[in-house]
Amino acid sequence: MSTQGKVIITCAVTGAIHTPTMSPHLPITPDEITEAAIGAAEAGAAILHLHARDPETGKPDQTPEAFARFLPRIKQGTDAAINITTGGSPYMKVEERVRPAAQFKPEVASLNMGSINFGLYHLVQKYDSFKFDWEKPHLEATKDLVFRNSFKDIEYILETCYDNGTRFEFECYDIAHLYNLAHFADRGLVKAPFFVQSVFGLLGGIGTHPEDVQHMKRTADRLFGADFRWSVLGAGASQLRIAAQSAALGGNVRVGLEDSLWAGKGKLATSNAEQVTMVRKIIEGLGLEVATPDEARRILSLKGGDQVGF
């Protein structure tokens, strides 16, 4: 079956950067974050990228234990694909960061291919109080925060990763980060096709311009050629905007609270399920369709559900 015109939608369902407070429906327990993302999934998300949270304070937690509580009920409720975060929180260590991924082998798993400054403080003035203690600082900190992706990080993600068959989610957040995949694939450390998600509009990446995205499209053209699927994220309101773009020149998209809180202006989305119905009718104005899960499978040369860790 050709797989021609089919654009995917990744759903990232909870992520690690808004906090319980920015919204009510932001999913936290494992209760939550099971039925968000199996809504998502019959929605239209071929791919589920998941993070974990504590069910007590909302925290990013990324212990095997906190996954393990909400992915095999995840996959019992859908065939969707399951991409575990290596990200985890800006805050953590590498070590830390890949143990989930490491554990339950899943098809994908999410890989940041660069540092950069991470910026999240200028969140804090939106807000009068906050409804836990840990959310200010967190957020405060990122004022003098860079987040973590040297080579030797990335390279050690991959190794841990590599007899998995676990295929990667890079996540791409400056230009810079195209060339660094391009030298790991130089290296023979990664293979084709690439799946490259580029990440728009948080502070201290590339911003949300039209140019902007071009300019992430016109590189990795010009890196990788056809041996790459392009996929993008719009942070807070740039997200159906730039997700419209990448569809209308041939890309992928992601959309999900983890990225942005809205749907529409001034008005939260009450679930994941909403952004990615949005984002659906978008594709299918342009005359598009919508990929399901094995046709996503197909496109990026995934190992399938039967054969992950959970």
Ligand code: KMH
Given for the second form:
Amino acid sequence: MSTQGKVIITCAVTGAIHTPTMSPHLPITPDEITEAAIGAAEAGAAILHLHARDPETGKPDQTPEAFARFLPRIKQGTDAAINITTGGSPYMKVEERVRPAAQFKPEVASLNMGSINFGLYHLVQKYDSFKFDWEKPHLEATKDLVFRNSFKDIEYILETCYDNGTRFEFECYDIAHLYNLAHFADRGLVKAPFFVQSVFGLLGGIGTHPEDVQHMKRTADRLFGADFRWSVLGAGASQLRIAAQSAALGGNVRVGLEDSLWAGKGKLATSNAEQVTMVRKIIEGLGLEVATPDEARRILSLKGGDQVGF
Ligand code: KMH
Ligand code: ZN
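Let's compare: the form predicted on its own is above, so bring in the form predicted together with (5S)-5-amino-3-OXO-hexanoic acid.
The next block holds the full complex; its first chain is the one shown before.
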């Protein structure tokens, strides 16, 4: 069966950007993350990009134990490919960030392709008060925070996961990150097809103008030719606009509450599945089809859901 015209939807269900005060719909507990992930897969997501949180406070938690509370349940409840973050939260050290992916050997792990400022401090002014003590300082301190992904860090993650058959979602927040990926390709440390996740609209990364999207695509085309599969995520209100542009240009899309809490102007998404359904309508409205998990596996050369360590 041809995978031509098939669009992979990745859903990133909770992440480490948003905090519990920002939306009552942000999945926090293992039950909530499980339910959100399975719901997103049922709505059409072929890949589930997962982070864990402390169930009491909602703070990002990168311990393998935290992931163990939902990974087997999600695997049992859906055939979607599971993608474990190695980004964790920008405050964490790379050794901590890689541990869940190293232990659970998922089909996909994220890999952030360069260091950037990771500004969330501007969000503080939107809220009069916060549910938990950690939230405000967590956001404010990003004014002086570099999300560190040095060449050595990237190499460390690649080498740690090398024997596991895990492939990567290469998260590129700026044009230079594509060149960093090309550098690792030149050194033979990454294998095609490269799953390039271009990130738009984070404070510290490239913007959300259609020209920004085009420039990412053009540069990736020039550097990787037929050797990459392109996907995009637009942060916040840009999410669906950028997804539509990618799908129209032959690319794939990522949605989910990790990167946007919204389902329309001023309207909080009540679930991850709601965003998947919205992007699905755009894809189908363009005359394209949503890729199934097995089609996504073929497109990205993934090892298969029975080859993971959970
Ligand atoms: N929320 C994305 C912009 C990771 O998990 O490795 C960043 C991200 C990082 O997804
Ligand atoms: Zn993430």
